[in-house]
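Single chain ahead, written as structure tokens, the form predicted on its own.
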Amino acid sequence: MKISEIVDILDADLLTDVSSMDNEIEKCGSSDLMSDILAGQSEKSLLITGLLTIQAIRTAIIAGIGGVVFVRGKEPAKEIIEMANDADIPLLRTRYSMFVTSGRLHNAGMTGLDGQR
């Protein structure tokens, strides 16, 4: 799924100057705890988070991750904007839960970080 279908699926607002949206993502999975998303999450996964540090975006350098939403409307430090541009990695910003997120995104035929449905 592109990102670009990600910002209309979740009616979000793109924080960052991304060089393309048309970027894949092929997983999504939702968390709030770094270890979790370092054990679980992949290269070209999205990252749906109600976590808005600098760690956030660091660990999503180190995991590979292909994109961060953040939910429940939240807004990201404009460092971590900044941090987010320097490695290429899309930000969203939705109004949703994540609950909400991850099921909007589940019924457009989103798989998890397992590969299930």
Given for the second form:
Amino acid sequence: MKISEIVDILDADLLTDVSSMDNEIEKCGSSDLMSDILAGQSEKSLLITGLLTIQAIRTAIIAGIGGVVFVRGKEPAKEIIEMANDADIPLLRTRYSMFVTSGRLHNAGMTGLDGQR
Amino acid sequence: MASFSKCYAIKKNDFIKAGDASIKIKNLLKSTDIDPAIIRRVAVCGYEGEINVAMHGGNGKICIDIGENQITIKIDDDGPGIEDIDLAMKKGFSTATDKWREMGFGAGMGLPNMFKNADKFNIESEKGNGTHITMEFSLKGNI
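Same protein, the form predicted in complex with the partner chain this time rather than the form predicted on its own?
In what comes next, the whole complex appears, and the chain from above leads the way.
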């Protein structure tokens, strides 16, 4: 699934530049605990989180995450968006909760980090 | 790639910069022909270790050595040390402060993640003498 399709499913705003809109994402991880993301098979996955910190983006870079969704309409600080742009990681913002965000993507065919549905 | 070594400083309680050295290390390794799966394991171990130092350890440093057959990551700090290493290695055990938990840490997975991702993992620590971790990653079969 492309980032552009995820934007539609979540009625999301794309917060970063559009260069990585064609990233293919097949699995998702919902967490506010960075070590859970680092421990999982999170390469090229979508990170769904309510954690708007610089460390969420660092975790995404380290883990090789394909995109990050901030839930509940939260607006990240400018430096967070800049860091994601520099690393070419798309950042999305949706008004939906983590539960509804996960449900919508699951309904659209996404799996968890371990491939389970 | 010829042998290469570099160290980066880690500062106590630096919420903003902690982890930056591991991104530099990851970018450095991406410029080589090393398997991306190994690069990810090195980066995860470096990052977890760096956060641990900033969160618990005090001031310290992370060093990478890239050899012909292996990558070595050494993380040393001058912090309070770990009283019970077996307990610290247990999944879910954490002594993280509320401030670090707000940053998304304190899951009690840092040391277990490092142990899992490194081919060789050694930790030395005692109360009052800091913590010293060495991790090796084989570039050719098993070490």
